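Take a look at this one chain, the form predicted on its own, written out in structure tokens.
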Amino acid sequence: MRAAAASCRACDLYKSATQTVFGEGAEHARVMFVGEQPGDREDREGKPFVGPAGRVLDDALEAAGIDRSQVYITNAVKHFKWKPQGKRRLHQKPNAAEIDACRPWLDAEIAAVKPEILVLLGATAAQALLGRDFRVTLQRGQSIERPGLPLMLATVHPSSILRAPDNQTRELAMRAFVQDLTRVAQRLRR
């Protein structure tokens, strides 16, 4: 499948993106974290959540007793999309059409795995999955079924902590962050 994907040309996204970003992890891991998309680091490595995102991700994922080495991670989309400011490349919400063409790569990605859970983390990869009018702030840490998918819960993207206004709110957010992912550990558990 990566090397399928990394020809993907479903929608434009391929043309500014440095490489395709497909997911990693354990074969047959027992939960399955989906992102946004790629972001400038990712897109340069080539490996999902090994930005400033993914540090925060890795600490949330310790801090609850899950061993990254041991769960898959991927991304709804699989082509960094961005606009340049400078030298920099600021990163763009991809939009309907762009994560509908790479839903069958996401799919893919699930039925290859067979994961128990689906941790969806943020708008994007919850409204992937869930339909566009699921809300992270409305189900934010709920067990949600849906038929033909594994047991999927959504909560926050990593990034959203890192845009916290100051270092309490970002504890904060990191706290509750991390308390979403200790259900998944708990639910691993049982």
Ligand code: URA
Contents of the next structure:
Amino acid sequence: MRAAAASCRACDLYKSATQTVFGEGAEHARVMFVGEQPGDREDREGKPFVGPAGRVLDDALEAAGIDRSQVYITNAVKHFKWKPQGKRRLHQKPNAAEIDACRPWLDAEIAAVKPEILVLLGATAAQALLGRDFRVTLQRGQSIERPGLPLMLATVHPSSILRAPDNQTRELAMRAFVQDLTRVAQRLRR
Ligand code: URA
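What's the form predicted in complex with the named molecule like, now that we've got the form predicted on its own?
Whole complex next, starting from this chain.
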């Protein structure tokens, strides 16, 4: 699947991205994390969540007692979408058509790994699996059941914690994120 996804042309994002960033992790992980799309670092390295957002995710996983090597981590969209801003590549949100075009890869990953729990990190992942009307702010941390899908839990995207305007807000946001992941850890222990 990874090899097939490397030459995916289902939308135009491949044209400006370095490479397809496929999910990776434990083959039969009990929990799968779904982010939005690779960032600048991920695009260069070809691995999900290895940049600044990945560090926040790593810290939160550790605080919640979840071993990263035991989970599977992927993104709703597997190419980096960006626009130039000076010398930087500025992240751009994938649109509904790009999310839809990438959905077969996500479905295939879910079918292959068969996780018990899907953790949706932020609005794009939630939109990909639960539709555009789902609001992470209203339903974060709750168990969500949908036919044909593993049990889901939506929470914020780790980048949102990096964007907090001050230390105190960032600490509170991190605490709430860890609390959501702790719920996942508790479920895994059952
Ligand atoms: N943000 C994401 O949603 N995914 C990554 O892989 C990196 C940053």
